[in-house]
Ligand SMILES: C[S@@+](CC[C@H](N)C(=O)[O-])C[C@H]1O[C@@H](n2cnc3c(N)ncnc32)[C@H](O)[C@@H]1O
Amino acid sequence: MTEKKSTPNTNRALKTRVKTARKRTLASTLWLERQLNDPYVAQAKRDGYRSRAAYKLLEIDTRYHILKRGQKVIDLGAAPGGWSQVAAAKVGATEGAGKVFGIDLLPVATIPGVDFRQLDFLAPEAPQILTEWLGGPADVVLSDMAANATGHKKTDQLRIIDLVELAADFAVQVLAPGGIFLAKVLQGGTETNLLAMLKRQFAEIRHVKPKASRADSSELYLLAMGFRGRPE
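Coordinates for the sequence above, one chain, the form predicted on its own:
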């Protein structure tokens, strides 16, 4: 897929209002209204991206240049595929220059340059399987996964921290020295133990809040660069 250069117009003059339908809850109505008025959702449709999340990765890559031609990339929890689309364009996967593997428990429709597998990354054999598919260690591991929200802030923070810790553990098993790990977390939800582990394994750790993240969202991204490599 050719990388798109268009920028969402975040200054819409008119706002679409959604009436509450008989079988639609208030929460569903508010979500639908937000989607209809989200400039990134509209832009994703025009640019052919599977989700608005594509712009978050594009913005992070513009700032930190984490995706380069010829790299091997693993996208954890890839559905619906927005991040995989961006990665494939950046590494030249459609021209055979790089490789992108997306894994998810859900099926994902085909994307040029991306190889999808229905696989649980927590399975003990998953790191070896992915390394074999890639033909060697990965250069980048991406994770835009989020645990299902309960509505209880502390519980949700603990659940996403646990998920990020598991993704980080997977990443250090499959990354090549110098590799990069990027994962979604929640503001105020990055515990000391997780940061301490990442600082031991990576040369540089950053917290990033892309503009494409909704203003009312507590999400941000944990970027770990310069993987030190696994001990022999």
Given for the second form:
Amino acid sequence: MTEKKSTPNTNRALKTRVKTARKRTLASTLWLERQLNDPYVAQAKRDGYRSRAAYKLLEIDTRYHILKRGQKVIDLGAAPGGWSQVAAAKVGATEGAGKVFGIDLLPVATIPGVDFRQLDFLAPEAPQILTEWLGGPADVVLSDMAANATGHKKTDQLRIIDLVELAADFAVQVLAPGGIFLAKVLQGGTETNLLAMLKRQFAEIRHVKPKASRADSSELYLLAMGFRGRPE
Ligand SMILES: C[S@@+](CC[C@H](N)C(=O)[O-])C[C@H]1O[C@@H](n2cnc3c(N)ncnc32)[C@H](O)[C@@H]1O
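Having seen the form predicted on its own, I'd like the form predicted in complex with the ligand now, please.
Zooming out: every chain and molecule, the one shown earlier first.
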């Protein structure tokens, strides 16, 4: 029988893999601990929401009254579906009053009153698919999209800025006058250009940090209200 000799290189590679696996186990243990101790996670279970994120939208809506019966709402980055559930209830989607369209990279189990498609918003054809699917202007564009964190702060910030800029470009293409755009951004990460564009297109811009958004997270929401409409 021949025995495989370990070289310094294979030893080093093995050590790195063990280290990475340990880090991952620690991260998932911490995540699990946080989920188990999170009052919003427990509340979401009791209230039948798919995610604790539902309370962020509920809180923003209580403060700014963005969702109303009969509206057409688009929910970008909808999985697992908390925001879509809130929006569907507020617009009366199950009674045929309003409509909610959700998209995500991930699948979403059926939500009453919500039309869902598994779609990458960054795909070049996505805005056209969405516009045709909407079949007319939307009243509210929501984006809770977040790319998987790389752990590298600058990269994560750039990826989220990319998503929010594209979501904003899309919103100004599809919103009806008076429409609302709500998107997740990172603290200190809202591009000056994006803010300047939104200030031109909307009557009121706010940065909102709902209580349900974890205090140790740099997540923040950009709320643009009163879309001025596209020039004829
Ligand atoms: C924080 S979660 C959304 C939670 C959701 N608002 C809720 O209430 O359940 C962010 C979602 O954005 C989605 N996402 C990230 N990049 C995306 C992309 N390019 N296209 C579509 N969805 C995307 C992720 O798959 C993830 O499900």
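Here the rigid core means the biggest group of C-alpha atoms that line up within 1.5 Å when the two forms are laid on top of each other. Keep in mind that what you see is a predicted model, and the values were worked out from it rather than measured. Numbering follows the first chain given and starts at 1.
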Comparing between these two forms on the rigid core: C-alpha of residue 121 shifted by 2 Å or more?
yes
Answer yes if the Cα of residue 130 shifts by 2 angstroms or more between these two forms on a rigid-core superposition, and no otherwise.
yes
